[in-house]
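Single chain ahead, by itself, as structure tokens, in the form predicted on its own.
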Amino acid sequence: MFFQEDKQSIIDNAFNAYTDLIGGKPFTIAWAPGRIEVLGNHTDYNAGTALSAAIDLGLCFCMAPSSQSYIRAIAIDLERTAYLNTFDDLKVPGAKWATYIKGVFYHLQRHTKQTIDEVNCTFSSSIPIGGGLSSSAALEVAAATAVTSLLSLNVEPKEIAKICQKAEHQFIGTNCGLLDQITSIFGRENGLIHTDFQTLEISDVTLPPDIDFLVVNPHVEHNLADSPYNERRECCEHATKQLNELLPYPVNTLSDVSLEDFEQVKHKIDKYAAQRATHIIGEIDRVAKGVQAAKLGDMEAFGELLYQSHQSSIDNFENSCPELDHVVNAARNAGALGARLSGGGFGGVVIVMMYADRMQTVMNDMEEELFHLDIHPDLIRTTPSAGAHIIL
């Protein structure tokens, strides 16, 4: 079992170091939560649709000016220090937690056309690093949200996602989706926000106040700058491409492919590029009827839609590991809801959904079974959570 630091904590080490280390006070301190993707794998950079969770894990970040001609970060967790500036995009040497902050600044003083300068930064963190709760993001959140406060920048809060997204783009190499910082800026209390990645239309979805979630981590790290990930978004654009030859109206993106269609034309593109398009289009179509049965309160519907995207993963994105797919059997040989892996993959964690009664009883028998596999994995209950906002 996981220790879990609550929020209050992580403020006060994010606090507490700033007074120590910096002096003083600071003038903003931002709270930005972490995510569970729960349907909707690999669709937002194909201008598809998820649903989505911030979770009560986070990240706090603390800021105020300073009188120096440079931005000092400290991170606390990792007990490093870093000096950077936002008057070019190179990165930060040896230290790409700091370069996740200064290609955040970078952008963020580009589109305002406000200096970036001049100030002092801690923050501490209660989500695992490489674990698939997407920390990276939280990171880019907290840190874009502190200093437009602090610097009372007027910038809207999709807008303060595609620049997060635009620096890790460009400053990381990952060239992710939207899904990450979406979430962690519109994440709403006790339940999920449904996606549209072609609109960037949010809404709500509500869960039943009877269903929990269980994050289990059996600790494959996942780095998506050194995975396939950038290679499955390429075979992504490859199936793309080749549908828009194939079929009568114009395919700008996979989530103009309906699964019928589909179904009709895929032997006729790459095996690859099937397999890859085979597992988004079917995920948002899960993602369709997992909104569908969120409203009919069908929540036995909406588990096995969980378990049918994680066999899409093994089958056709072929980006579980064994490690991931073990939790998902224990899962569902404890009587779980629904399992399937959260996020990029490649590693990174599972997400196992319950009702709230069954969580004791699915997290002994998944711990043992696993055992047995010697996997020793951390179990996180958690809990929706509301988005990134301001504490002080």
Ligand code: GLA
Contents of the next structure:
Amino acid sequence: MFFQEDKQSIIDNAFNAYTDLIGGKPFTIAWAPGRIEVLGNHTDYNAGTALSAAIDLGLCFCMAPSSQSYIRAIAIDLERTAYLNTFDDLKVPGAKWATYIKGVFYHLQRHTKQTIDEVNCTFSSSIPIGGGLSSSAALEVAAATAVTSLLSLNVEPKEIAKICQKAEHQFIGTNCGLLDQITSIFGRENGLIHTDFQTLEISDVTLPPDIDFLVVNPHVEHNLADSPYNERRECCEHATKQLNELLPYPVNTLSDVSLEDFEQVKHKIDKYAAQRATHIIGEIDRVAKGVQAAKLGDMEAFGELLYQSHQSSIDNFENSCPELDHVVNAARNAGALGARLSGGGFGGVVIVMMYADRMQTVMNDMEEELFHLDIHPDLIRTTPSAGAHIIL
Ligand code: GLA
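Would you generate the structure of this protein in the form predicted in complex with ligand GLA, following the form predicted on its own above?
What follows is the whole complex; the chain from before opens it.
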């Protein structure tokens, strides 16, 4: 069962906790959403493309200056308080959530040369933690949005995304791409964003208004820092090097290789490298086809690409798991347009796309089929929503 708290009650939680536990009122309140990855799996760090959306689950971050020479952060939902500084690059012992905040402030401070040390903050979130909806990117982006506003730091939004990514690499140890942060910042209401990670160009992709998304969380543990995420990234880099030696043009990233060229040479590279590259190059191709299908309003074709993407996760990237596969099968059996794992994989969530008027039937049928497999997921209806913004 998933109780979806609305945005206003999350804001109230963060605000009231600020006045109750810290005293006074926050000077700045920022909101950053979670995200769904609709197509383009693991393409971001391969300089490929992806289609994604910010969602209506998000995180509210309240902040004001303090007279103490440290940062006090309160995670309301976890009932935890941490005291941080930004003069060293050590993790906050026993508090991963606080390490995210510290990492972001540390890198913002280095980037802007402005000291970030005397602030109080509280935050609350409606995004399930570790559920594959980028709860951590929302925390990073919300913290960065709040502090840049409070201290009038002049940092471009794309730079904020990169700073958050740096924090994740250095402080957490996940060598993630930029998908989560870019989507949390640039997501837009009622539509997808298309990001080219080579150029960081972002454009809107409109879907017909009768399309709805469902997030299905079968509760498989998901922690990218402990998963084979970094190993997959290294394998893609290895494939890139091998392809560079085989193809007559420079291959700096897998996005430099067309599907046709790859087909000609893939048997000449290592087995795993070939499998992982098949997924990435295939995903980039599916994103391009998805953009075309969306332009034509052909949602059956678009949905089929989602199913293909999931199959490729199973066959090539090996980042799915039986629970996610059952969910995708149940979605297909229930007549959904498309379904696939969304995000890093190795657990996390499945997104299901369907016509809005089919939502209830699809949900009922899926729940019934999964119940017989002893899978009791949370089903969360979700709508593409606006990216991070200042509320106060
Ligand atoms: C995680 C990472 C992203 C991206 C996706 C997979 O969400 O944080 O950078 O690589 O996995 O597409």
